[in-house]
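Shown next as structure tokens: one chain only, the form predicted on its own.
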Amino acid sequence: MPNSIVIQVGQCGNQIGSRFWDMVLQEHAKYNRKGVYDDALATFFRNVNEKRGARNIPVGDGQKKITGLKGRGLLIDMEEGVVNQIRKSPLSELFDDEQQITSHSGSGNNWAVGHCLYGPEYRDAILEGVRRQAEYCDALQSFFMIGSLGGGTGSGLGSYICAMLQDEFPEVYRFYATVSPSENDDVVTSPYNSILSLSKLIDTADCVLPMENQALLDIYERVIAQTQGPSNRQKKSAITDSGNSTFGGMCGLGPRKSHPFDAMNNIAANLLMNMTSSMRFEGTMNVDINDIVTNLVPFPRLKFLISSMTPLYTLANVKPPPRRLDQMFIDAFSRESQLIRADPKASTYLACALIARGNIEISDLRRNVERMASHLTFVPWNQEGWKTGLCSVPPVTQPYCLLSLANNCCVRQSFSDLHLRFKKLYRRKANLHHYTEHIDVGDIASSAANVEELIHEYSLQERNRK
């Protein structure tokens, strides 16, 4: 069974990461009633014997009891706030001190500080942490990185780490889940950070999963409306729900009014859980991580996958009304279900993957793919650009669900919006002096040109669809 290492960087990355670890534990707790360390758990966890100096216990025949779980991950932030919250929660038992790399002063919402200052300063510590986790793996297949585009640490240090992984572990797939800032973001320098980070990811990641704050907020509000408001949530009804919502679930530390970001983080965490479900559980048509890269990334630079999930759910213990199977496929391609603000049906597909979970027949899956194909436009050189997967284990709160991963030309609109906001600042040289202390103006201009070229490449595929 392949192993994956999760590297969560910055405040956003660690908040989403904390929800991922919490929810993936809930999922395995539901389906691993015997408490054994099997191949499914080994994907993101190692089994250790604390009495023997945290010595690793191999999977073996998959029948050995769990003695102590440790997450295959690193928690990295240049200010301690979010990581300290995790340290004070039950999730702290998953991570040793060597898996937590923090500083005190933060990156000041400046990509250049995170990339050019903290990157070289913490490179050895981060690389040693990654190597140690890689040594614990029997078959390391992928890195999952989580971070934001708009901040300083997630964008700057995150893109630095991605480039480092490309140099040090070139054979291991690098997936990067990013969250783009909204147009009314309160970080004035977020357009600079977004363009600089995006340019690096174009060159260093194998696959990027973009999300937008505004799209996540729209989904949250829609789900809350469907479930008749936050009062519908019952405290302590989830497996690891403390009843508090500081970060949700195991990271709940004290009373606090629930914030939309808590639920938005859950949406992002669900994306990673569903995407890796075929790696962790059995199914009649499992989709491995290398299948996603091979089938959905036809060109090295066109690697940005738009994701959607149905049924939409945010909190682990909120159950929206069950959807008919056929309706789920319609919803997966609708504008409202996308994790960025885009309409893929109005644009051109380079390729598309559908990963279904639950008691779904292969015939139903194929029938719906054929039905939807007639309403979608694919590039002429890849008219059959579908990849389908079927995992027999459903999510915790639903009988079945569907994840869509699409390499679609409509993603260029999201990049165009970021580029436009960047140009508004850059043409006035506003706040530029904070960056030129660490990088040349030419580096910023070349990053913008790199993103602009990416937009052009997607536009070219759109124009050549007929």
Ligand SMILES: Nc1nc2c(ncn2[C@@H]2O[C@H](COP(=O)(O)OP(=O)(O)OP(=O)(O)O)[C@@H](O)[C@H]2O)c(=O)[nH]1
Given for the second form:
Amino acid sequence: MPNSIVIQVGQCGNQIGSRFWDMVLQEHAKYNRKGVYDDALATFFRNVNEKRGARNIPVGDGQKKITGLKGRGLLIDMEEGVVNQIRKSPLSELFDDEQQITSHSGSGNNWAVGHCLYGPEYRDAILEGVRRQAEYCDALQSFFMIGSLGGGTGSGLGSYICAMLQDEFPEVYRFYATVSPSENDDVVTSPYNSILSLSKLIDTADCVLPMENQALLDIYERVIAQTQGPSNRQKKSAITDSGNSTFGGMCGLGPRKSHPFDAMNNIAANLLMNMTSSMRFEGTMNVDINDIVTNLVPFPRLKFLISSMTPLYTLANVKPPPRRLDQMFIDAFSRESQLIRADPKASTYLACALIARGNIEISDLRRNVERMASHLTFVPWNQEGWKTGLCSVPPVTQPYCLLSLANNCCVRQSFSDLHLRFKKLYRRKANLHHYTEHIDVGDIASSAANVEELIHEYSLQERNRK
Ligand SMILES: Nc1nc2c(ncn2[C@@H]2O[C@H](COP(=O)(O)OP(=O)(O)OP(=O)(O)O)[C@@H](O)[C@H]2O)c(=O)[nH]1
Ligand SMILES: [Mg+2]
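Okay, that's the form predicted on its own, but what's the structure of the form predicted in complex with this ligand?
Whole complex next, starting from this chain.
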């Protein structure tokens, strides 16, 4: 079974990463009752208790300390706050000191500080950390990076690390889950950071999974509205995992304060969980991570996959109202379910993957793909551009769910919005001097041109629709 390493960078990256580790543990705890170190666990965890061999890994009650497992991950931030919180939580059992790389002052919401100062300064330490994790793997297949576009560390250092991985591990797939800032974001410089970071990722990642904070928030609010519960507080905790209950599989985060981003981060973490479900569990039609890149990225630069997950209440810890399975497929293509604010049905698909989990038959998949295909527009050269997968293991609280990953031209809307916000600042040279201390103004202009070119390339595909 292939192994993957998670590299979480900056505040947002580490906070989403924490949710991921906690939830992935829950999932394995539910389906690995005997505590056997198996292929499924090996994807993201290594067994560090050789004496125990493959057996007796404490799994499943959410109480016992983890003593036999370490996560295949690196926790990187140029300030200490978030990583210190992880250190104080039961999740800390998962990570040795060598897996945590922090500094003191952060990148001050400045991409250039993260990229040009901290990048070279921490390169050796980070590379050493990655190498060590890679050595622990039997078959390292992919890196999953997580970070925001709007801050300084996730965007600046994160994109630096992605380029470093491209140089040092060219044969290992680089997936990058990005979070774009909402318009009322409190980081004034986020448009600069986003454009500079995006430009680097166009050239260095194999596949980017863009999410927007506004879309995550909208989904969260919709889940709350759909969730039936006696009180608002209960409804909220259904998705935010409030601090009162132990929320975790083998370790649990234990009692802790819920964080405003928790609900949104759960959604983001679910994306990574579902995407890797068929790497981790058995299924009649497994979709490997290679398959996703090969099938969904037809051109090296057009590698941005929009995602949706249905039913929406999969994201909440509540009992689903009875609904038709087919509705889940219809919803997966709706604007409201997308993790960016864009409408794939009104735009052109280059390719689309559907990964279904749980008690779903191949015939359900076929029927729904056939039915949906007539409502969607695919590029003329890839009319049958579907990739489908079935993983028999459902998410923890629901009988089934569906992840859609699509290379769709509507993604350019997300970049156009960021580019517009960038231009507003750049035209007046507002805040620019913070960047030109570290990079040439020409570098900023060429990054913007690179993103504009990407928007143009997606527009061309759109125009070529039949
Ligand atoms: N969804 C989500 N967004 C977050 C979270 N934390 C921060 N953000 C968003 O990320 C952007 C700021 O980036 P951060 O991740 O805080 O910055 P950083 O990478 O730590 O970089 P510096 O603090 O500037 O060194 C803003 O758009 C925030 O709204 C989080 O936990 N979840
Ligand atoms: Mg920070």
